[in-house]
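Encoded as C-alpha cells, the following chain is the form predicted alone, with no partner shown.
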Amino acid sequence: MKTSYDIIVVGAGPAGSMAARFAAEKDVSVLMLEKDRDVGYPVRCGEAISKAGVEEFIPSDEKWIAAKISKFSFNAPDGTEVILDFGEAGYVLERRIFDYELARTAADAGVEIVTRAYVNGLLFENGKVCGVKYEHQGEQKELKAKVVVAADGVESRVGRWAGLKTHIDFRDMESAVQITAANIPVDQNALYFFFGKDVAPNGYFWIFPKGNNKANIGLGVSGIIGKKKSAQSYLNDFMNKHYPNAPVLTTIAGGVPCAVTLGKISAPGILLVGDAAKQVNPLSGGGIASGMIGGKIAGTIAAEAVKMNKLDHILKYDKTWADRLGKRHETFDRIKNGIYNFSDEKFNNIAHAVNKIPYEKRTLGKVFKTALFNQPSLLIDVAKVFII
C-alpha cells in the first residue's frame, strides 16, 4: 500500500464502490476501506431495484438476480388487491453477490480494496479533511488523501467527524425490520405492498419474492409509531396471521432514512454518498440505485478536482446531485407526507377506484392520481414525476 492516495472511499457498499470505480476510471489513485470482512455483508436491505437502475452501472446477470419483477400488488386494509403490470421492470437482488460484483468492477478500474479496515478518525490540515485514521490487523494506521468519500452508511460517523450535520429528525427515520422466510407461496414475479393501521401505520409492509418460494418480508414505520408499537411486533402479527409456520432464515433490523438529502453533503476535502448523505428515495425507502448515482457523481467530481489540482471543485457536488435526483426526492417526500397519513377507509376507497380502471390502462401515475384527487398541490407533484 501507498502512504497516500488521491481519493480514499470509506465503505464498500453500492455507493462506495461506484464512487471508487468512477474516480479510478479517470486515472487517479483510489483506495476503498471496508470495515467488515466481506464486501456485501451484512445485508440490510429489501433488495428490490429497477432494471434501469441496475443497468446504468452493470449488465444484468442471473447470478445475482433472485427474482425478476413484472408486477406490483397493492393491498388495502379490507383485503382489496390492486395489480399493476409493468413488463420486466426490475429485480429482487442477492445483495451479497451484487455488492461483490460492484466492488469487482471498482477493482477492475484500478481501485485498491482493504477489508477489516476500521476507520476511526480523520486527518485535517488547515481545517480541511486530508486523510483517515484506521485500524487494520491490530495496528493503528494513517493515510493521506486529497479527497475522502464517506460511504459509511446511515450513521456516517465520518461525515460527523468532518463537521457535517448527518442526523435527521427521528420522525423521518423509519424503524424497519425484515425477515427472509421460506415456504411463502406468492407470485415470484410480483412485489407486494400492504397498507393500513394494523400492518404498517405511517409506512408500508412488503413481501419481495426471492425465488423458490422464499421472500423478504418486512415493514417500516415512522419513528413516532415505533415508540408506541415496535416494527417487530407488527411483523410478528402479520406472520402469525398469514404464515404462522414459515421457517425464518434471516432477520435484520435498523433505521431507514425516509427524508430528503442532507442540507450539506460536501465540505473541504470530503463528500458524502449513499445512506451517509441520505440519498434515499423518501417515498419508497429504496436507496440502492440512488446511492450508486450519488457515488458516480461524487467519484467523477472528486477525480476531476484531483486532475485539475483544484480541490474546491468538489463543492459542486451538492448542486450536481440536486439537479440529478435531489430535487426529485423533495417531490417524493411531499407525496409521501400526503399518502402516509391516509385512513384505512381512504386506502380502501383508493383500491376500489383503481380497480375500476381497465387492467391494461393502469399505471403507477394513475394510482397516485386517484389517491390524491382531492389534493391539487400534490397532483402537481405527481405530474412532475409520473407520466399520467
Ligand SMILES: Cc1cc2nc3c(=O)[nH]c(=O)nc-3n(C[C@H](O)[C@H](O)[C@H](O)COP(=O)(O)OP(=O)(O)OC[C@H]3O[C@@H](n4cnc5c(N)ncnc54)[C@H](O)[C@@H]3O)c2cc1C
The other form holds:
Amino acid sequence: MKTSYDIIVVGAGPAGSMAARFAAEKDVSVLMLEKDRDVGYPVRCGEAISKAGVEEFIPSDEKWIAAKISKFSFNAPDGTEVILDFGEAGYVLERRIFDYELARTAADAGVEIVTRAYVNGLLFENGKVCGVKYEHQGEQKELKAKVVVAADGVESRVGRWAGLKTHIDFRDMESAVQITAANIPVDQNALYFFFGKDVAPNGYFWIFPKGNNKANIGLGVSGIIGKKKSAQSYLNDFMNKHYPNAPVLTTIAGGVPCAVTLGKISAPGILLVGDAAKQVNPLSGGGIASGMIGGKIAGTIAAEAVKMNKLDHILKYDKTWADRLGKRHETFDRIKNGIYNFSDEKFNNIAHAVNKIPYEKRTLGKVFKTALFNQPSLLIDVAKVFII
Amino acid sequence: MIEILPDKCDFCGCCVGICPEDAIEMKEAEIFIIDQRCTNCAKCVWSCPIEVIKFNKDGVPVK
Ligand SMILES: Cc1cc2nc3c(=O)[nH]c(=O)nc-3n(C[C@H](O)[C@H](O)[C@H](O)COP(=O)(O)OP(=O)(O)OC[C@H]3O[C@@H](n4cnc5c(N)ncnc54)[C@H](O)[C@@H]3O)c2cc1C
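Switching conditions: you have the form predicted alone, so give me the form predicted in complex with the ligand.
Below: every chain and molecule of the assembly, starting with the one above.
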C-alpha cells in the first residue's frame, strides 16, 4: 500500500467500482475502501437492470445473469394484468457475483482494494478535502488523496463531512424490504409490478424472477406511509395472501432514495457518486446503471484533473452528470409524483384502457399516453423523456 | 429518546441516509445513535422498513 493516492474511492458498490476503474484506466493511482468484509454482499437490491445499462460497462455473462427479461407485467389493484413485450430488454442479476466482477474490472485496471476498511472522517487542507480517516483491523489510520470519491451508498455520510447536503427528505426515501423466495411459479422472463393502496401505496410492489422459480419479492414505502404501516408489514400481508408457504431464502431491508440528484455533488477535493449523490432513477428506483454512469463520469473527470494538475477541473462533474442523466431524472421525478398519487380506480381504468390496445401494438409510449390521458402536463414530460 | 434495537437491525442504512443531524453511526454490523446530536425528530423511526427504531416519550414507546 502507498502512503498517498491520487484518488481514494469510498465504497465498493457499482458506482464506486466504476469510478475507480475509469480513473485507473487513465494511469493515476487509485485505492478503493469498503467497510464490509465482502465486496457485493449483502445484496440489498431487486437486481433488475436493462441490457444496455449493463453493456455500457461489461459484456453480458451468464455467470451473473439470474433471469433474462423480455416482458413487463403491470397489475392494477382490481387484478387486471397488462403485459408489455420488450424483446431482449434486460436481466435480473446475481448481484453478489456482478458487483464482484465490477470490482475485478477495477482491479484489472490497477485499482487497489481493501475490505473491512471503515471510513469515519475526512482530512482537510485549506478547506479542501485531501484524504480520509479510516478504521482497519482495529487501528485508526489516515491516507492522503488528491480527490476523494464518495460512493458510500444510501447511508452516504462522507459527503456531509465535506459540507455537502446529502441527507434526503424522509418522504423521498423508499424504505424497502425484500425476500428471495423459492417456489414462486411466475413467468421467469417477466418483471411483475403491482400497484394500489393495499399493496404498495405511492410506489409499487415487485416480483422479479431469479430462475428456477426463485424470485425477489418486495416493496418500498415512503416515510409518510411508514409512519402508519411499515414496508415489512405490507410484505407480510402480500405473502400471506399469495404465497403463504413459500420458502424464504433471503430477507433484507434497504433504502432507495427516490428523488432528483443532490443540488451539489462536488466540492473542492471530493465527488459524490451513485446513491450517495442520489443518482437513482426516481421513477423506477433503479440505481445500478445510473450509479455506474455517475461513477464513470466522476472517475474520468477526477483522473483528468490529477493529470492536468488542475484540481478545480473536478467541479465540472455536476454539469456533465446533469447533461447525461440528471436533467432527465428531474422529468422522471415529476412523472413519479403524478403516477404514484393515482387512485386505485384510476389505475384500474388505465389497465382496462391499455388492454384494449392490441398486444402487438402496445409500446411503452402508447401505455403512457393512455395512462396520462387526463394529465396533459405530465404527457409533455413523458414526451420529453422519449425525445431527449 | 430514540432507541435502535441492534439485535433486530439489518444495517441497511435508511435511517442514516435520512437523519438530518448525522446522528447515527453505522458500521458493518454495529449501529448507535450519537445522543449529543439527536434532536428526537423521529424521522428515522418512520423510515425504518422493519420497525427496529422506537421513539420513547418519557419511557413510553410511541410507535
Ligand atoms: C430493496 C431494493 C431494491 C432495489 N432494486 C433495484 C433494482 O431492481 N434495480 C436497480 O437498478 N436498482 C435497485 N435498487 C437500487 C440499487 O441497489 C442502488 O441504487 C445501487 O446499489 C447503488 O449503488 P452504489 O454503488 O451507489 O451503492 P451501494 O451498492 O450501496 O454501495 C455502497 C458501498 O459503500 C460501502 N460503504 C458505506 N459507507 C462506507 C464507509 N463509511 N466506509 C467504507 N465503505 C462504506 C457500503 O458497504 C457499500 O458496499 C434497489 C435498492 C433496494 C434497497
